[in-house]
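The chain that follows stands alone, in the form predicted on its own, written as structure tokens.
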Amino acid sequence: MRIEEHVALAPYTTFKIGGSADYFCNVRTKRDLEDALAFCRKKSIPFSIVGGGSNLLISDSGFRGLVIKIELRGRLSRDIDTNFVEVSVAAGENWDTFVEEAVLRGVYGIENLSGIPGSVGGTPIQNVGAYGAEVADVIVSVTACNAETGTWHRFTADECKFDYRTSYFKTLVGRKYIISEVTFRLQKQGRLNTSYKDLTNYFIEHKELPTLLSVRRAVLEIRSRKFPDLQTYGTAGSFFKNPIVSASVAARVCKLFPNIPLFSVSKNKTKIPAAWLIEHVGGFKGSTSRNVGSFQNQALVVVNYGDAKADDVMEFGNNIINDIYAKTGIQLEREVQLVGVFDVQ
């Protein structure tokens, strides 16, 4: 393993934004990861992890420590019984390549998560979800290294403490663990989930019965309409989480905006689409400022249209947060992970 100095980080993120890291290394084995963390402990410097770089906004000043690029590869598949198969996948594997291979093998469980950019190791941290599915639905365990001690731990799904777009690995204590492998349990004879509105409409419009392959194709087609081409523009995908509010807050906001869509999460909790708030309450959909904008086809997506700076993105996001709060009392929360020190908080 080679540790480099003063490495530009923007090329390692889908946002195409960010300064340089004091130190940078590619980790291809567990031993590499142990050595990288030992380097941090020896120098008393912080570390930051980069996988596929799809959910990161790195500050213009970069990162004063070691950035560890996870390049762990490999997967192991084993039959559990006549209907279930478990697949252990290294953290550096491309997520959508894994989804595609699962669909082609005819196993169910992650087809609705097609097209999500990034690496496998990032999926449990964020508990990625889309089109009515979450990765937590199929995770059996997560293997990770304790950065403080260099020891390894296998987390069960329960220990991961999955919740909406979060997990144990996003907590103050959990952040010290670096994921090396994720084990998934998939079904050989599963049930397709097309209950999400966009998927339901897709199959009605196309007048076809859903299959594993057609659900993946549908998700990819829908996503292509809602997200910009990463080869052309920079983005981290959905910039904000959908707020989950109390029933009383939902009722109050509904009186202000009778057409607002509401989704029951539990008896006392309601999910409100952040995209709807940004578009219909804030009027930000399609707007731009300093080469940063809300995507014209999906208000939830913040786009780097040129040479935007991290602080430009932060300012644009803050304008949305402040506007929505002033009009509804709902505080939008960023989904994107921030790395480094920002001038605009």
Ligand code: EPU
Given for the second form:
Amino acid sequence: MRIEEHVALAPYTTFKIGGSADYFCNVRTKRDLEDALAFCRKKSIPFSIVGGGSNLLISDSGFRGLVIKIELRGRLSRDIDTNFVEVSVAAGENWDTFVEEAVLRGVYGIENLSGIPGSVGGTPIQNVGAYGAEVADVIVSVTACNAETGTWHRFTADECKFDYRTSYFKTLVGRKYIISEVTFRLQKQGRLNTSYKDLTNYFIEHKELPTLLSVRRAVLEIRSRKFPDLQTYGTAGSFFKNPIVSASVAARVCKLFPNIPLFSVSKNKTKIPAAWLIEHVGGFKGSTSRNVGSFQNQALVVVNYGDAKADDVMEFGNNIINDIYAKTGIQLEREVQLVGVFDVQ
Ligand code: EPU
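Would you mind generating the form predicted together with this ligand now that we have the form predicted on its own?
Complete assembly follows, chain above in first position.
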């Protein structure tokens, strides 16, 4: 495995933003990963992991340490019984290629997660979700290397502590684990879930019965309307998480904005769509500042319309955070992962 120096990172992200890494390597085997982590320990430098680069905002000054690009490949499928199949997929595999293969094979469970950019290894970290499904529903285990000791551990789904857009791997103690493989349990005879509003409407409008293939087609079509073409513009998808608030906060916000859509998560927890706040409370939808904007078809998506800098993106995001906080008392949290040091905090 070769460790390069002074490597530009922007091309490795879908935002197309960021400075250079002091050190950079491609990891193709588990041994490569162990060596890369040993290099960091020896030099006492930090590491940062890049998979598909679809949820990252890298600082304009880059990263003072080793950036490890996960290129682990391969998948292994096991028949469990008449109902289930388990597939172990290496972290560097493209997520949507895996979803497409599952749909073509006729196995259920991830069709609603079609069209999400990025690699398989990134999906458990933020418990990727869309259109009424999330990877936590189908993950059996996650294999990861402890960066401090170089030893391997297999996490059960429970140990992953999945929640809305988060997991153990995002916590202070969990961050030292580098994911090499994820095992999914998919169903041979599944039930399709088209209860998400956009999907329900699609099948009503198209007068079509949902099948595995048509659900994938529907999700891809809906996504193509809501997200900018990654070949044309840079983006990391949703820039913020949807805030989850207590019943009393939800009631207060509802009094201020009676049209706000609210989604009950549990008895005392309500999810508020950040996109709605950004569009209807902040008025930011479709607005731009220094080549950074909130996408005209989905307010939660922040777009790099030209040669935007990471600091411009941060400033744009901070304006939204401050404005929504001033008007509602709700503090939006960024969903994108920040890498490196930022001038604009
Ligand atoms: N809405 C607006 N304005 C907009 C867009 C949406 O007011 O411009 C309101 C609507 O009321 C809509 C609600 O917000 O009903 C929810 O919108 P949408 O269904 O588009 O989903 P979202 O909550 O904004 C989440 C995920 C997306 C995922 C979609 C579809 C998060 C942070 N984002 O967005 O995930 O694709 O649901 O299921 O949970 C990502 O994480 O990068 C991502 C794109």
